[in-house]
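Just one chain is shown here, as structure tokens, and it is the form predicted alone.
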Amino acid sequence: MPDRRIISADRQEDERQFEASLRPRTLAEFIGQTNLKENLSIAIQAAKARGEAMDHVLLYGPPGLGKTTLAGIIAAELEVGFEQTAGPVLQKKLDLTGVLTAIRPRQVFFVDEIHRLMPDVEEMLY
């Protein structure tokens, strides 16, 4: 009988693996941005010298522009965790609730299309 391969939209482990080692892990290592990425670094080490988590940051811009890497990027310049959820997933207050909870001190939390979130749930953040 022969092979056959079952085709997949879904991401297999080995293609997260591959995609997360092509991502920039430094804002040095990130091109482009030069603003930016001055901005960032500021802030960063500003949050780093008081010792105290970095104010709100608001990535946007249309997919593909590099929001979810800076994220993590800012993540891994703090030396601290990275939570990271989509806005379509939090459809109710106990779903925000339930990530919130587990976020630990100066840690960073990413909500990827946040401008879907319902308003009961975006309340919640204000």
Ligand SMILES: Nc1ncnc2c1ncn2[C@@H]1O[C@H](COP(=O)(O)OP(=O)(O)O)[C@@H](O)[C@H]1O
Given for the second form:
Amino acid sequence: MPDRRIISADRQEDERQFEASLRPRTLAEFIGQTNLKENLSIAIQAAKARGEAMDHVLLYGPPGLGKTTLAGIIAAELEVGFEQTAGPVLQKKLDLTGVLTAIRPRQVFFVDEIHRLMPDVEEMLY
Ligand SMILES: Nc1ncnc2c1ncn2[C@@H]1O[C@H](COP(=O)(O)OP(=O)(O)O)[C@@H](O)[C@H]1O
Ligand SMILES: [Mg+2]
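Could you output the structure for the form predicted together with the ligand, given that the previous block was the form predicted alone?
Up next: the whole complex, starting with the chain shown before.
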């Protein structure tokens, strides 16, 4: 019998949808950070105009600042797919290989908590 719990660390589908509905979907909806938005907008427009993948972007700052949201916005504004993983999830080089094979050209690949990457996995991305 499946383990039914009232509380669980797993994210529920309705929670995921509710959380997604709170996130701004465009740069225009994202509040503040004018300089950042301007820089990102230029990079996004340039990548789209050239039909190329956008350069790598490092978003840093305390939790809740909008890094994950911005990563999603970048993909939406580029009109490309969005794939997300996290440093602690990628324990072995093989984990990264699996994720990378599913990635389409030009799509956004967001690595959350990148400071937690294992050195050899990091080396592979490099
Ligand atoms: N500048 C902003 N404008 C609008 N909403 C924001 C902004 N910064 C954060 N949020 C909202 O706050 C919540 C947490 O943001 P999130 O992107 O998960 O932060 P982080 O990934 O940096 O921890 C999300 O619901 C997000 O939409
Ligand atoms: Mg985040």
